Structures are given as C-alpha cells and as structure tokens.
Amino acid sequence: MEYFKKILRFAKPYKLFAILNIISNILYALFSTLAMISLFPMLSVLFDNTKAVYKKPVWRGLSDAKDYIMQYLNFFVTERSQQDGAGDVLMLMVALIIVMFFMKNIFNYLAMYFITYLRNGVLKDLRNELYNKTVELPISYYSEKRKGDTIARITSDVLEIQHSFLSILELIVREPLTIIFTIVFMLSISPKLTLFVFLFLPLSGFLISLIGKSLKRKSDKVQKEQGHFLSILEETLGGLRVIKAFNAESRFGRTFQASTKRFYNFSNSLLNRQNLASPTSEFFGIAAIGVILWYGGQMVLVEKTLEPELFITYMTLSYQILTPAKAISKASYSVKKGNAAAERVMEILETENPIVDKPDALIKDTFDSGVDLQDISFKYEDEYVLKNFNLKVPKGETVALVGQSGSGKSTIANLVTRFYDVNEGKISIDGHNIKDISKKSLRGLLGLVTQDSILFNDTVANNISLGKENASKEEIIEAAKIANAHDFIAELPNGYDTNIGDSGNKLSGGQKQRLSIARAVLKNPPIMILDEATSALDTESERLVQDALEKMMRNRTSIVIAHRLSTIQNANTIVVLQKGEIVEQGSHDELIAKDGAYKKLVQMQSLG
C-alpha cells in the first residue's frame, strides 16, 4: 500500500467527489441487501404463509428484529387483505421489490458518476505532474533512459493506476459493506446456517491470495517491455530516412517483433494468472452455497425450523455475497498490477534533479561585464572531457572555439547554459557563479542556435515566437528579416501561418536554421551561443545563414563553436581545443602567424 498512499495525495483536490462516492456506495450496499430482503414478503404472500395478526407489534430491540419483522408483515398483510384482497397485497409486495431495486441502481449510478470525476481528475493531475517533471529533469537523465519508456509511464502506466488503484475506493467501501449488510441479515434469519459461510470464506481467500502473489512481478515485466517497444517505435520514426536509405527496415522490424513477442508472452502469463481469480472465487462460493442448500434443506424439510420463504430469501442473500467477493479478489489483483505501474511512475516523480535553484537564487536580468570560466573540469561518465579549463568572454566580444570532434567544444555550451553542472571550478556571469543565479533568469540572458535546428510541429510564427511570448506580428517579421528568412516564409502557402510539419520537415536545412536564428533574434538576449550553426549547410544556405548570424552578433557577446573555420575569422579571440585543453588562443592573424595547431586546421579545411 506504500505506493497507493503516494498516489492518493493526487485525490485531495477531489475529496468532495470521494465523499459523495462513499455515501452513494453505502446507500447502494444497503439497498442492494434490502432488494433481496424485499423478496421475502412477496414469497410469504405467494405461498400463503402469513398468519392473521390484528394487533400492531411492538419494537423490543435488535435482538427481537426477526420476530418483529415477521409479525409486522403478518399484521400488514392481514390489514390490507381485509381492505383490498390478496391480489392487491401481492402487487404492493412486487412494487416494494421494484422500488428497492430502483433505489439500488440509482445509487449505483451516482457512485460511478462521482468516481468518474475523481479518477479522471487524478489521471489529469498525475499526467501534468509527470510532464512537468519530465521537462524539469536535466538533459543527462535522458542520456541514460529510453524516451519510449518515459512515454509509456506517462500513458499506459498512468492508465493502469487509474483502472487499478482507484478501484480500491470501490473495494474498501461498496463491496465490504454489501457483504456486512448481507451477513447481518443472514445472521438474523439463521445463525446456524451462516456459520457454514464463514467456514468457506477463509479457505477461498487463502487460495486466491496464493494466485495473486506473483502478479506485481509479472505486471512489471509487461510494463517495462511496453516501454521498450515504444522506444524502438520512437527511434524508428526519428530515423526513418536513414532506415529506408540503408534498407534497414527488416533489421528494425526484427528488433520490434522480438520486443512485441516478449510482451505477448509476459501479457499472456499475467492475464492467465489474473483470469484465474474469478472462476476460483466463484467455485468456492458455489461450493459454499451447495453446503447451504444441503444443510438449509434439512432445516426446512426435516427439522422444520426454517420457513421455506425465509430459506429462499437466505439463498438469494448468500448468492449476493459472491459478486462482491469476486470483485474484491479482482480488485486485489488490480492493486498488485497498479502497484507495479505506480512504482514506475513514482520513480520519475521522486527522481532528484541535481541541477536546482538555491532557495535564495539571484534573479539576474542584466549583463554588464562578461562570462568567466575558471579552472573548470567536467566529465559525462568516467573520463574528463574538460580539464582545468579557463576562458574569459568580455562583454561585446566574440570568442570562437575550434578543434577536432570530441575536444569539448559543445560541452562548454552545455555548461554555460547549465544543462550540466561542472564537476570542479566555476562559471561566472558578471562575477556571479551561475549556480547562484536562478535557471530561468540565467537562460533568459542566453540565446542558443544549435547544429540541429530543433523546430516543432506548428506554424512558422509560433516557432519563431518561442523566443518571446506574446510577440507581435511585426516583431516576428522583423526577426525573420534579420535572419534572412522573410523571403522564403512569404512564399510559403500560408506565409507565417504555414505549419512546417514534424521537426520542420517541410523545410530545407538552411530554411530550418534561419528560423532557429530568427527565434534567437526575437528573444534578443545579451549573450549568444552558436553551436556549429552552419556545419550542416550547403554553400548558398551557409552564405545566407552566415550573413544572418553576423547581423545577429553585432554589438552582442557571442560564444561560437565552429566546425567551418571560414565562419569565425572575424572573431575577437579564437580558442583552439585538443582533448579538453586549450593549446592556442588569439586572433585569426595571430594564430596563423604562430604556425601551430590552428594553421594546420585551416590548411586541412582548405585542402578539403
């Protein structure tokens, strides 16, 4: 029940619906039992077993309830028969049954009506919190986890919680109360007969619990495998061009089929175990009823200590116990499945984010002097990517980072934006350690244009305005003009209102990159980080993008991570990296004159 308690906090805003559901369930359980009891007066009249009673009986307490009900019924039938005849009395008894069943079903509907708002409310809030947590967690978290597994937890695992855990509300109120009310009336009819029911209940409960013990483990396997094949699907959709180009459809198909085969086997094992609950509980229930039929028949026919109509009523009551007993056994299985799902959901919600704001974090919205990286060292796993790295980026200057792949250039962009935290040393803006600045205000000072243009399945205008909420149409157009994007946008079918497709796939690489630049221009941050922004472009697109970048970088502090050295010749300082360490730094002309690592890189690109 540990995870159930954790999930239950999401039900607090909907406690009114929970209370109304409980009240409706109590009344449902009561009228459900009374509906069965109401058969007795009809049977008494039908079998003509009522005795003439002319004096209204007196209530002497619960211990005398059975005799009081019998006497009152006889009194009522005697009185009404004298006035209206036996046929009308029978009709009244039938009307009583109809009213009782009507009330039972009204409260059944109301209970389901109220629980619907509670269940769907919890589902909504749980998904929202999971989404917020998913966005809040650092990028490093998704380097280790499969994205498909996270999607599975937000979709199918949350649904499993809705269907299983929240059925406990029915389990702890409706079904036990129905059983209790029924047993109270059964005891009032015949205590001896009711003992037989109690002899069978513990035995069946024990055997049913044995079946359910492995359900959590089996359910966990099913949900993990679902996350696995969703990951394969997500990777397939993301890399569809490459898969088709390399004729790798069959290879990915085999991987997907292997996962769905495991899911098929795990699901069969889980459902077969779960499906055993209902027939097992029903069999033990019918076995108990068989014994009741034999022993009760003896009491009616041989001992003559029980009236036939009371015995028939008793049998309907004893059979009524079966339905809630089956529901309890089913719900207990659902809880075990829900426990596995809740564990996976809570694993995300309880994951500690290592990159958090300090309680008194500085809200910084101005940039005055520069960015300073002091003695920083950083590793993603075991090996250091940067070692004792130092770099100053004065306000208004452009600093370019060059070097071979794996030299640590992009890592610097990740550290300045605080997507990752340094292991040693510190990064400062205007003398303030970025760990002391709130993440929101830090990233408000920064603009980022990456090698991969990250665009969203939305309109051109909405993709650009991501840089500034509530931006006017004029501001969006001005940003697009600076980014050399306005001309191609104007030619699109609906201009700025054109949907650019999933990841902007309706656009070319150069067009996507210019939209990314327009987004950064609109944000208008004092510090710009360009991470290999032109490396994936053709010459014509590169010229347009480079021109857009130069316009954007005027009078702005910029950290440029460059692959094509032709794009950074005008930088104030060029820093050459090798294996996480600075080997050279200076202007383009100074580094060429040194005849060192930078010149070799330039010559290699010129030859290329």
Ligand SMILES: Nc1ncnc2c1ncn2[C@@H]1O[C@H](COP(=O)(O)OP(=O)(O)O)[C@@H](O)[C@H]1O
Contents of the next structure:
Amino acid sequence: MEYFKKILRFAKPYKLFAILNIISNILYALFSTLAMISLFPMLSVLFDNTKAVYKKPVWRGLSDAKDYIMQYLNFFVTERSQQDGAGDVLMLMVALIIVMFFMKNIFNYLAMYFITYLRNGVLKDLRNELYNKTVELPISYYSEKRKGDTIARITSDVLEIQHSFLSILELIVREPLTIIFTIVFMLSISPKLTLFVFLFLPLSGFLISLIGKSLKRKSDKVQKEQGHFLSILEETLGGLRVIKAFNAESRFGRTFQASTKRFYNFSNSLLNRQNLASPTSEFFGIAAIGVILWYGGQMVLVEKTLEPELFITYMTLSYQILTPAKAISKASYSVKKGNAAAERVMEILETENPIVDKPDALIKDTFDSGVDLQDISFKYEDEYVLKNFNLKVPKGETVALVGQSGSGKSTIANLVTRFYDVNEGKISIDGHNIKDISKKSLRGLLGLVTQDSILFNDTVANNISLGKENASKEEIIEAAKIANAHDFIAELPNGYDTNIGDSGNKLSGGQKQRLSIARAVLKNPPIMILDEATSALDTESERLVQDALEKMMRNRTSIVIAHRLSTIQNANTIVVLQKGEIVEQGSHDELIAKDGAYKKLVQMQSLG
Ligand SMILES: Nc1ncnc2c1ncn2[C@@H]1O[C@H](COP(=O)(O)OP(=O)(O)O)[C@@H](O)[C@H]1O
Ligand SMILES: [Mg+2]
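The form predicted together with the ligand is what I need now, so please give it after the form predicted on its own.
Let us now look at the entire complex, which starts with that chain.
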C-alpha cells in the first residue's frame, strides 16, 4: 500500500467529503442491518406468533435492551391488533420495513454523493500535477521514454486510482461496520449459532485472499501494454504521411495487432482471475449458510430453543454478512490495482528533474557582453559528442556553425538553451554561469527557431504570440511583416484568426517556418538561436525566409546553425565543426582564402 499512501495527500483538500462519506456510511451500515431486523416483527405478526403482552415493559438499561425491545414489540402488537385488527398491524410492519430500506438507500446514495467529489477532485488534481511535471521534466527524459506510456499514466492509471479511492473507504468503513452491526444483532439473537458463522468466515476470507495475490502482477502487465499500444497509435498518427507513402500500413498494423493481442491475453487472464472472486465467495458463503440452516433448524425444530421467525431473520442477517464480505474482497483487489497504478504515477511525480534552478538563482533580464562556452564536454549517452569545446559569441555579432550532420551543431543549441546540462566546463552569459541563472529568465533572453517548425493546433495569431501572451494585434502583425509572413496570412480565409490545423499542417513548409520566425521576432529576445531554420525550403521561400532572418538578426546576437552555406556568408565568424571539434574558424573570406574544410564544403554545395 505504500504508493497508495503517497497518493493520499491528494485527498487532503477533500477531507470534508471523506468525513461526510464516513458518517453516511455509518448510518448506511446501521440501517441496512435494521432493515433486515425489521423483517422480524412482520414475520412475527404474519405467523401470528406474538405472545400477548398487556403491560407496557419498563426500560432497565442496555443489558436488557433485547428483552425490552421484544416485550415492547409484543405489547405494541397485542394492543394494536385488539384495537384495529391484525391486518392493519401487518401493514404497519410492512411500512416499517419499507422505511428502513428507504433510509438505508438514502444513506447509500449520500455516501456515494460525497465520495464522488473526493474521487473526481483527486482525479483532477493528480492530472494537473502530472501535466505540470510532464512539462517540467527535461527533454532528455522523453528521448528514453515512450510518449504513449506517459499518456497512459495520465489517463488510465489516474482513473484506476480514482476508482480505488471509493474502494478504500468501503474497505475500511462501510463493509466492516455492516459486518460488525450484523454480528452484534446475530449475537443477540443466538450466540450459539453465531459461533458457527465465525468458524466459516475466516476460512472463506483466506481462500479469497489467495485469488487477490496474483492480481497485482497481472494488472501491471495490462497497464504496461496499454502504454505501449498508445505509443504506437501516437507514432502512427504523427507519421501517417510516411506510413502511407511507404506502404507501411501493414507493418504498423502488425505491430499494433501484436500489442492488442498481448493486451487481449493479459486482460483475459486478469479478468478471469478477477471474476473468480465473486463466485468463489458466494459458493463458500452458501456452504456456510447450509451448515447454519441445518444447525439452526435443529434448534427450532428439535430443541425448540429458537423462534422460527427469529431464525429466518437470523438467516437473512447471516446472508447479509456475505455481501460485505464479498465487497471487501472486491475492494481489496481494487485497492491493490490502485496501488499498482499509484506506483506508476508516482514514478513520474517522483522523477527528479536534474535541471533545476538553484535556490538563489539569478533573475537576469538584460544582456550586455556575450555568450561564452568554456571548455565544455558533453555526452548524451556514453560517447562524448562535444569535447573541450570553446566558443565566444560577443554581443551584437552573428556566429555561424557549419559542418556535416552529426557533428554536434544542434547539441550546442541544446546546451545554450539548457535543455541539457554540460558534463564539464561551463556556459556563461555576461560572465554568469547559466546554471546560476533561473531557467525562466535564461530562456527569456533566448529566441529559438528550429528546423522543423513546431506549431500548435490554434489560430495564426495565437501561434505567433506564444512567447508574449498579451501581445496586441498590431504587434503580432508587425512581427509577421518582419518575418515576411503577413502577406500569406492576410490571404488565409480568416486572416490571423485562421486555425492552422494539427502541427500547422494546413500551411506549407515555408509558411510554417515564417510563422515560427514571426514568433521569435515578437518575443524579441536579445539572443537568437537558429537551428537550420531554412534547410527545408525551396529557393523562393528560402529567399523570403532568409530575408526575414536577416531582418531579425539585425542588431542582435545570433548563433546560426546552417546547412546551406549561402545563408551565412555575412556572419561575423563562421565555425566549422567536425565530430564535435572546431576545425576552422574565421570570416567567410578568411576561410575561403585558407582553402581548407570550409572551402571544400562550399565547393560541394555549389556543385550540388
Ligand atoms: N537525444 C540524443 N540521444 C543520444 N544521442 C544523440 C541525441 N541527439 C543527438 N545525438 C547524437 O549526438 C551527435 C550530434 O548530434 P547533433 O548535435 O544533433 O548533430 P548536428 O550537427 O547534425 O545538429 C550525433 O552523433 C547524434 O547521434
Ligand atoms: Mg542538427
């Protein structure tokens, strides 16, 4: 239960509902027992078996409660049937039963009513916290994890936990109380007979717990498979174009079917196990009842130590004990499942974010002198991608990084934005190590335009204003103009209010790129990082985007990662990378004159 306990803190704000639920459940347990007991007077009248009592009994304290109640009942029935006749008394007794059942169900509903707020509140808060954590965790977390797995945890695991909150309260309050109340009444009817029930209850309890044991493992497997299955779905939707173009439908279909088949097998064995609990407990229950029937029947028929109507009431009571006993076995299973789900959820919530702000992190909102990468080394996994790397980007200058793919250019962008932390060395802005600057203010200083423009299913205007929430319409248009995007936006059916579809799929590559540039322009950060912002474009849109980029880079400090060398000829410094090391550095003219790696790259491209 350790994980479930950790989740309990989410129930704290809803404590009041838990208390109201407990109170309702206490009353429910009481009335459901009384409802059974109320059969007795009805039966007694029906069988015409009440002993005539003409004198009102006197209350002699709790120890005589049972006698008092019996006496009083007999007195009441005797008096009433003399006045109104037996038929009317019977009706009264039936009414009593109905009232008791009514009360029982009212409190049943109230108990559920209150717990609903707790359950759904926990669901809401847990999902919110998970979402926040999902956003907070570093990029590196997701290169190892499947996205579908995270989605499964936020959706179905959280639901599982929500479900088990109902069960836990049933488990610790409602059903035990019902059992206790019932047992108290059973004892008061016949202690001897009750001894029998005690002999059988623990036995069937033990057998049922055996079934519950293997359930956790099975439910774990089912949930994992669910995550896998969502991952495949997620990838399929993301790559639908490629899947269709490469006729890979059947290949993805096979992977998907393999997953659903595993899910089928796991959940079959899980459900069958689960379904075993109820019939087993019912059967053991009825076996126990059989023994009581035989033994109690003897008491009624042979020994004549028990009234028949008391015996029938007793039997319904002992049958009633079975319902909560069954419910307990079911609830304990559900709590076990909840615990497994809580484990998976806590795993995300307890993942330490390695990239956190220091407690006294610097809030830096100005940029004065430059960005400095000193002696940095970095590896994603085992192999160093950058080793003892040095680079200075003075304020107001443009530094271009060129080199073959895989040489570590994007890695530098990842490190300056602190998506990853360097292993050795340090990156500083104006002499402050970026690890000392708050992440929020660091990223406030940076603008990022990546190769694949990342756009959201929202309007043009909202996509542009992502980095500046309260930007005015004029500012957005101004930014779009600088990014050479205004003209095409104006032609869209709803202009700036046009929805651009999932990931901006209603736009062309060049248009998407210009939207993400407009976004960076509007944010207006002092340092700009462009990672192959023009690589995916045709010549026409490249000219437009290039023009947009140049306008944006004016009076700004920029790190430009370029695939097309024609785009960076005006950079102050061009750095040529090879396998994470600088092989050449200088202006375009200097490097051409040097006749080295850069010139070779330029020649290769102009040939192409
Ligand atoms: N998330 C990652 N996990 C592991 N290795 C990575 C990751 N991202 C990039 N790499 C590796 O780091 C090296 C440099 O990649 P990158 O900086 O993206 O190159 P590029 O110069 O093409 O932008 C490559 O060898 C690549 O395989
Ligand atoms: Mg790259």
